[in-house]
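A single chain, nothing else alongside it, follows as structure tokens in the form predicted on its own.
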Amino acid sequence: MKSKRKGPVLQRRSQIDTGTTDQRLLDSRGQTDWVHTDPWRVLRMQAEFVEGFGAFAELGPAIAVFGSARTPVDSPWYAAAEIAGRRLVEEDFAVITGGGPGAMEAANKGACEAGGVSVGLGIELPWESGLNEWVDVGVNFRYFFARKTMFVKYSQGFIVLPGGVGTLDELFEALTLVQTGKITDFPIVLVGSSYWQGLLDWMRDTSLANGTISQVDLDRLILTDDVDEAVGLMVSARKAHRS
């Protein structure tokens, strides 16, 4: 497969550009302990933001699709993620995922095969093997907070399929940002009532009943079993934002 790396940025297929980036010159002389101190980490953090902003500055309207890395290929949730990726591209959205296997791979696959822009935001983890083969443009991050910034900065909405701790983290971060007014016009759609209904019931019967959340917080999470409905909600939100 034809691909190109520009530092941490991976480009494949139609996303490969013809430019080059000068290689950094590294001086290995002298003590190297300084590279492990907090001031140097700040520069690394800055570099991740610069790389991300540069890679996605001209991305255009995009939707993030979340779901478990453990979703098997023969799962109906894998099929749903693939359909979501394809349908989003048909509605002129780019598709952003965490770039991993499972549901993320499926959404990237659907987007790529539909001829759209398939984006992966990877994260350095001990057990991850890198971005899946369906990512056309991707960045691997060291820091979760830099990666999360890219998700919310370049996505106009979230479609959330069944997933684990990471998916829950992304879901509730988005809900918090909408609740606090940090992001606006940002639909959050949960796909899979058999998976998510228990969570919503608990939020209503426990959190809402104890006054720790408001009804409006619960209303921000839209539950459906229909991928077309999920994509339609993203289209409606885009129209409302433009008007």
Ligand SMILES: C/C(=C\CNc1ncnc2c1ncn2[C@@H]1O[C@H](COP(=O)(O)O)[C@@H](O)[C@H]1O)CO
Contents of the next structure:
Amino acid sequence: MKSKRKGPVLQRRSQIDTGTTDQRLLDSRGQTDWVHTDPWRVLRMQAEFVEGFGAFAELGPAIAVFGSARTPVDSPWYAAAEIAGRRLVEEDFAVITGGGPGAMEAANKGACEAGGVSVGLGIELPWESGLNEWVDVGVNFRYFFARKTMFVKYSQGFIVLPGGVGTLDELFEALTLVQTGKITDFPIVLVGSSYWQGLLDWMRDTSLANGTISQVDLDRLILTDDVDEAVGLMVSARKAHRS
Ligand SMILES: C/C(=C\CNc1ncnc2c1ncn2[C@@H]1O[C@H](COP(=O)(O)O)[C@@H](O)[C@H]1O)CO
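Complement to the form predicted on its own: the form predicted in complex with this ligand:
Full complex below, order starting with the chain above.
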């Protein structure tokens, strides 16, 4: 039977393609659709991990601060994020955010103005907003999953301010990773009881009551209105981790 090998891929019958990979690479007159194919995308995905791992290899202890991209500058949550950024730097943490506007910008501002390492993990979006001006080291990712890996790999804990779908996604991803033992000694602190209490009540009255989560899962989410307490919990976790 006629067959063709392309590295690890075997092709037979109607699946055999004509030409060679080199040919397609070198023949500039050919179609350019191949740059939009999934195998090609894998290389871009790999490149994102290589860029991220390279950029942050020397980062040192860091905490990620999450919160709404829409938090206005005059909001108390903006002030809380800014204080969190500053206080984390005073405790020798680098500060990692999504590099966007709102709460992210505030945390980066606090970290930058305090003279610390202010990191932005940006994401390519249909509307280009770019990294906020307070990011001192940033990478712009194409893929959310590569970016999410960076948040978890380079943070020792999460501080989560009020936010929407993106923030909830980041919060529950961390909670899932802790629940499944993929990350350990990882504090997740929610700041803002007026915003978060309703979610925690729902988790207790609906999820816990129906047995879809355990008490220990709920206990992993620490709620406070005090940014200093949130930062203190990160410091305690670092001490516990080192001893
Ligand atoms: C809404 C606008 C820009 C959005 N730009 C973002 N840049 C970087 N990261 C973002 C952005 N939007 C969401 N994120 C990520 O999700 C979290 C916030 O999402 P939420 O739905 O606003 O809660 C945040 O932590 C980021 O990691 C134009 O103003």
